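Next up: a single chain in structure tokens, the form predicted on its own.
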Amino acid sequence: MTDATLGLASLPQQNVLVKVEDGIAWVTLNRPSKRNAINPGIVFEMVQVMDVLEMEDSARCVVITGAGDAFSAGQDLKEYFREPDAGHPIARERLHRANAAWQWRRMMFYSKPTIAMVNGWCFGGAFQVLLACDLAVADEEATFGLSEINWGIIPAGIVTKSVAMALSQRKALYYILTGETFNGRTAEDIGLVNFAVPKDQLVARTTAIAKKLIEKNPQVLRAAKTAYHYTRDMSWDAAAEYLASKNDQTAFRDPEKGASKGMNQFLDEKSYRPGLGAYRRD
């Protein structure tokens, strides 16, 4: 079966639940009794979920959250580490490769916008899921923590890298070295999430942001996201050259010719004011 023939009906809906409503794909990590700790079941189902949603036209934006009172408590120490480490080495490599595939190799450059909706506990390995998403909204009372230091280990996988990219050195090192927990309000203050809101407003605020993204030109949305990630590690000269080429490529590939529409509505029709809203996409 190819990606083109996969559909929502093919998803197991066990460790990961998926529903699509009004253009938004709600993806829920579904191990509430384990605070949605990431095990092989979640890893391999998430790879499949991302394959399916990428080809699903009804899904324009992807929201990732957790069942119950947690976003995710991080990696499942028994099922993700101890059992695979004691098994076949190739099976272990396959698991780690699949986990990297959806958590950062794929998520950061995913073809559709992604939002992390942090509804509770967010620890360790879950930081990579959180930071791989384009945007994040949290319950202001959610609990965050890089608790690896308390286990005698470091935030590995790619967690330390993503935290270093998102936070200032002082903030990143403080939480990495102390393992101290903090709430959603602090997560917003230090730039880990975009917004922290009361729990009863979490879904509404996330939905509003998702709808705003859905209104945008999807081709340009993808290109803007890709350009951001690539230029972060480029020199100024390389970035200028890359962005000029990327802009031309985007205009060429855009099926709705958004740049031409916006220019026409602004210069000719006088019906569009850039910066105050989006051009008409009809």
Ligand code: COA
The other form holds:
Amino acid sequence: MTDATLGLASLPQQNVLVKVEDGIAWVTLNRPSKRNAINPGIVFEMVQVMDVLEMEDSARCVVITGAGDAFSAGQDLKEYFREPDAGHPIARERLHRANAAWQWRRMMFYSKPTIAMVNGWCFGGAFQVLLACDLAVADEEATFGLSEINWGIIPAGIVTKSVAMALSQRKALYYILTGETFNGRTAEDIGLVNFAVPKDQLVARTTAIAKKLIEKNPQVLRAAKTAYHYTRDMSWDAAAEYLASKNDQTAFRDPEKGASKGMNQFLDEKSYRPGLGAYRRD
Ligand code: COA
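The form predicted on its own done, now the form predicted in complex with ligand COA:
Below is the entire complex, every chain and molecule, led by the chain shown above.
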């Protein structure tokens, strides 16, 4: 693991570009000539980026996107598959482990909200990045595809599992088995992304969503997404018990004591309505 306290200045800014502006960390996969295919360079740099941003107070929401006309063409067929497959088996294992560490183990339970901004091609392993992000916005003309079947493998990594969690059985199996591409509009219709917008509105729409998230209590945002992921695999009774405890834990740990502040503002001061917006966090 990287020393996350080294900060933004320690990042290589080569395979992945990072800039933080107004609370939003813009993380750009940066191999446009290879359509941002995920090679070992991206894998190990992303592990570092996610480590550093987690401890970086100026970054309160993370947006992941791609340079040029691709979000990402998936795992790099040469540098992630063919070369490591022919190389040292432990080196290959370490690469796959680092990829999993970034693409789902870390991102799914990341301490800060994450948004995928799909600006173009999105294939195979890129679905993993897309689905590990909390939310997603796409260019309506972006092209998506589970292309694995076209070159003789199944959507592995953890892509099949992610797709099964996100889409209906009919949609998931259709795209897994046919490899047919679809655009951003369809991605919105089937629930793969939250919104599809014209290209010239992509950044503005993503920024607006990020700003909405940044206004919320960060401790509670963290707990809400953790609870979402864990309760999906629990029985109803276990989920109710877990959620009660998680709620108490969150209130106990919350440095700004949001729940009592909000209640006070609504019930005593009558100065805001929780249904219509966030309590004042001053
Ligand atoms: N792995 C390795 N290299 C890739 C790649 C991938 N997943 N996707 C693109 N590239 C490379 C190409 O080999 C090419 O390299 P070169 O310039 O050295 O020849 C370069 O990126 C540009 O690709 P090209 O196919 O010419 O671009 P395009 O704009 O015409 O087409 C795609 C874009 C994304 C449709 C096409 O590159 C493609 O089908 N990529 C593979 C997508 C895929 O199946 N991914 C699943 C991986 S899990």
